[in-house]
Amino acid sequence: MIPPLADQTLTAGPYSLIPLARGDAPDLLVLFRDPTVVEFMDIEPLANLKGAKDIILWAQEMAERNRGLRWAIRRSGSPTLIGTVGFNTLELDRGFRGEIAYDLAQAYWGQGVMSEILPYVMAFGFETLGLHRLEAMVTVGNLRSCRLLERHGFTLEGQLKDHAFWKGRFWDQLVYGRLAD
């Protein structure tokens, strides 16, 4: 039995991971308004606060059903959201697997933020949730994400042609996976 996800917080080195909440909407709007941040994501740059609130509602509903969890990333002691990380899906009935996903404000790229956070998220998945497999779907061209996953023991398992449709076109997705040690 897994703990209720809607209440799960995590300390990841100098970062606090707290489930997305309504109060995060203004910072989330700033994050996802940046076209560079959402370039490889399945959303257009956000235009208004409603878009940010919709994402938070999606994340909250997922967590309430224990089907996923999305944390706001903050430097410990800081109120500013600098990204999000978590599990976009959790399969706890027949596969014991979770899909890791993450994003980060461009001002923090190249500083090792995700490299520091990812081991804590992986440990939460394997140890707290009892997952056997972690996976990540990466849009072709997102080399930074590929390198991050590979540094943390994920293996490229294949490429799914025209697997996803957003922003008016089909996108190939790379499938990365890692099994519990």
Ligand SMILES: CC(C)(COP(=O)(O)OP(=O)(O)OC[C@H]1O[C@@H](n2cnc3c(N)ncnc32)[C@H](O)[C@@H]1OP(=O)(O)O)[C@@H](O)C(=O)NCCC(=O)NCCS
Second form
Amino acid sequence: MIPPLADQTLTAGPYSLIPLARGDAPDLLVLFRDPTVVEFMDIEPLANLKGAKDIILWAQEMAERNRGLRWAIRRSGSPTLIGTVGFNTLELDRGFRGEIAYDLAQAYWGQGVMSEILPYVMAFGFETLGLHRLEAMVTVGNLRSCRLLERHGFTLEGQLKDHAFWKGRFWDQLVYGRLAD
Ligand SMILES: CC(C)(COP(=O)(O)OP(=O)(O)OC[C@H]1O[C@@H](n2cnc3c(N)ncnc32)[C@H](O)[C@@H]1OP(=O)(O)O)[C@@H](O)C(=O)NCCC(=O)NCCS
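Just the form predicted alone so far, so send over the form predicted together with the ligand.
Now the full complex is given, and it begins with the chain already shown.
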């Protein structure tokens, strides 16, 4: 049994991770209306607050069903949301695996922020949730994401042809995996 995810907070070094909540909508709009941030993601740049609220609802429903979890990232003590991280899916019936996902506002790229946070998220997956496998799906060309995963012991396992469809076209996806030690 895993703990109820909807109220799981996590301290990740100097960062605090709190499940996305309704009040995060304005900050999430700022994050995801940046075309550079969403370039390799499955969403168009957000145009309005409704788009941000829909993402939060998706995250909350997934957490309530213990099928995934998405945290807002803030530097502890700061009100500014700088990104999100979590598990897009959790498979606990026919496997013990979770798909991690993450994003940062562009101003925070290139400083090792996600590299500092990811080990805590991985430990949460392996230890708190008891997962055996972590995986990540990366759109071809998202080199920063590939580098991040490779720095944290994920292995490129293959390229799924036309695995995803969004923004009006199919996309190949790279599969990265890391098993529990
Ligand atoms: C994916 C994403 C989070 C990676 O961000 P990032 O800043 O490259 O990743 P990190 O936080 O690990 O930082 C690594 C960079 O910081 C540098 N760095 C500085 N100090 C560092 C430290 N103490 N430790 C590690 N890296 C450090 C590294 O050299 C590296 O820079 P480089 O890529 O120019 O060589 C970011 O590009 C992003 O939000 N993209 C948009 C959303 C997205 O595509 N998400 C992924 C979907 S699969």
